[in-house]
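Consider the single chain below, provided in C-alpha cells and representing the form predicted alone.
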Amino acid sequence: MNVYRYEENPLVTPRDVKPHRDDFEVIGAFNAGIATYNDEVIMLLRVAERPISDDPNVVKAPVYNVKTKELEILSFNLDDERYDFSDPRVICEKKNGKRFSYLTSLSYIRLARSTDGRNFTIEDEPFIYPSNELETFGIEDPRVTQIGDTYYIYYSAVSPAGVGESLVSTKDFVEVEHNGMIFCPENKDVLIFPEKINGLYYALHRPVPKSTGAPEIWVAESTNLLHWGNHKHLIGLRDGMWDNGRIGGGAVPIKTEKGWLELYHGASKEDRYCMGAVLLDLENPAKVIARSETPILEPEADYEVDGFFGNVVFSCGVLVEGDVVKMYYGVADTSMACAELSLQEILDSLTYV
C-alpha cells in the first residue's frame, strides 16, 4: 500500500492549542472529525486537558459539575493504597479491579479550520463542552456525517454511568443542537452513513460485553438518527491478526462503485493500533463483501510510534476527492496527522469473502 505522509505531519499538536484554563495543560489534541463547511476543512479536535499539580506526589482529577455548571477538581494522594495509579490516563479504586474511578484528564472538542487541509488555525474556546450528567468526564473521539445541510457530530460521552454514544447538530458549526444520548453504554465507535439507504439510516457501533462477546462492529438502523434498532453483529476479531484485541469504526463510510467503504481501526493484543477497511453491501450494509487481510495504515513515523499512548494510528474522519483519500488520524493519543492513499489500492488490497 502506497502511503503519502504529509510533510508538515503532526498537524495538530498539544503544544499548538491554548488552554482553557490557565491552571490546566493540554496533553492531548488527537482523533477529530472531519468535514468541510464554506471552502475549509474543519477538525473537530478532541482535546484532552489536565489540571497541573504543584505537587508530585498528588494527582488531580477534573469532573463536571452538573449542579454549578463548573469543574470540580478532586485531589489523590500516590500513596493512598485505597488507588491504583499506574495507568497516567486513570484512578481506579482498588476494589473495582480495572474499572476506573476518576480520569486525569478532561476531553472536550474544539474547532481547527483550514484552507488547505494541512495549515490549521485553531479557535480559542471550546466548540462542544461536556453539559449533562452522562459527560461529567469529558467526551471523546468525534465523528461527523453531514446529510443535506445539517452535520450531526456524535461522540464519547464519558461519566461514571459509563461510556455511550451521544448525538449533536449544526448547520454552521456556531449554533448546536443536542439529541440525547443514541447508543447507552458501554458503546462507543459510531459511524452514521451519509444518506438513507432504502428509507432507512444506518449506523455501526462497537458495544463491549461483559459476559461474552468482544468488542466488535455491530451494525443498526433508524428512521429517525434517534433511535436504532435491528442490530446485527457486522465483524469480529480474528485470531493471530492485526486485529485480534478490538476494533471499532473509523471514518465515515465511502460510497463506491463496489460497495460502501468503512476504514476501521483494529488493535493487536498488544494494544497497537492500525487501520484496515471492510466493504459492505451497497443495498445492504449487514452484508461484508470483502476485507483487510493486513492493514492499510499502522504505526510507523516517530510521531506515531512515540507519546502519552504510543503505537497508535486512530482516523475518525476523511475527504475524498476523486481516487484521493486525505485520512486524518490521531497519532498516539497525542496529536493530529494526515496521509493520503490511493481509493483503487485500497479497494484492490481486499479479501473477498
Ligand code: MAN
Second form
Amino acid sequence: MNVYRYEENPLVTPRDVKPHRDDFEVIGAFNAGIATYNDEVIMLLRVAERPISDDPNVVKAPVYNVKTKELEILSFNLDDERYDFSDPRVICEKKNGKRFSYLTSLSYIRLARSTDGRNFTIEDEPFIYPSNELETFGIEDPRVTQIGDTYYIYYSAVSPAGVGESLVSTKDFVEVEHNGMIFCPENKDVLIFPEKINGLYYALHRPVPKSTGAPEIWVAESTNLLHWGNHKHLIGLRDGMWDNGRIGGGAVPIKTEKGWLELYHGASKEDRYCMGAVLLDLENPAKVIARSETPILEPEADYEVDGFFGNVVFSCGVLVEGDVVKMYYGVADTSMACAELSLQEILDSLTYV
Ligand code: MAN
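Right, the form predicted alone is done, so what does the form predicted together with ligand MAN look like?
Now the full complex is given, and it begins with the chain already shown.
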C-alpha cells in the first residue's frame, strides 16, 4: 500500500492548543472528526485536558458537575493500594478489575479550520463541552456525517453510567442542537451513512457485549436518525491477525461503484491500533463483500509510535477527492496527522469473502 504521510505531520499537537483553564494542561488533540464547510476543512478535535499536578505522587481526575456546571477535581495518591494506575488514561479500582472508575483527563470537542487541509487554526473556546449527566467524564472521538445542509455529529459520551454514543447536529458549526443518546452503553465508534439506502438510514456501531461476544462491528437501521433497530452483527475479530483485540468503525462510509467502503480501526490484543477496510453491499450494508487481510495504515512514524498511548493510528474522518483518500487520523492518543492513499489501491487490496 502506498501511503503518503504529509511532511507537516503531526498537523495539530497538544502544544498548539490553548488550555480552556489556566490550571489545566492539554495532553491530547486527536481522533478528530472531519467536515468541509464554506471551502474550509474543519477538524472536530477531541481535546483532552488534565489538571496540572504539582506533586508527582498525585493523579487528578476532572469530573463535570451537572448541578454547578463546573468541574470538580478529585485527587488520588499513587501509593493508594485500592487503585490501579498502570494505564495512564484511567484510574481503576482494583476490586473492579479493568473497569475504570475515573479518567485522568477530560475530553471535549474543539474546532480547527484550514483552507489547505494541512495548516490548521485552532479556535480558542470549546465547541461542544460536556453538558449533562451522561457526559460527566467527557466526550470523545467525534464523527461527522453531512446530510443535506445538516452536519450530524456523534461522539462517545462518558460517565459513571457507561460509555454510549450521543448525537448533536449543526448547520453552521456555531449553533448546536442536542438529540440525546442514540446508542446506550457500552457502545462507541458509531458511523452514520451519508444517504438513505432503500428508504432507511444506516449506522455502524460497536457494542461491547459482556456475557458472550466481543467488541465488534454491528449495523443498524433508522427512519429518523434518532431511533435505531434491526441490529445485525457485521464483522468480528480475527484470531492471530492484526485485528484480534477490538475493532470499530472509523470514517464515514465512502460510496464507490464496488460498494460502501468503510475504513475501520482494529487493535491487536497488545493494543496496537491499525486501520483496515471492509467493503459492504451498496443496496444492503449488512452484507460484507470484502475485507483487508493486512492493515492499510499502521503505526510506523515516530509520532504514531510514541505518545501518551503509543502505537495508535485511529481515523474518525477522511476526505475523498477523485482517487485520493485523505485520511485524517489521531496518532498515539496525542496529535493529529494526515496521509493520502489511493482509493483504487485500497479496493484492489481487499480479499473477497
Ligand atoms: C478507553 C480509552 C480512553 C477513553 C476511555 C473512555 O480507556 O479509549 O481514551 O477515554 O476508554 O472512553
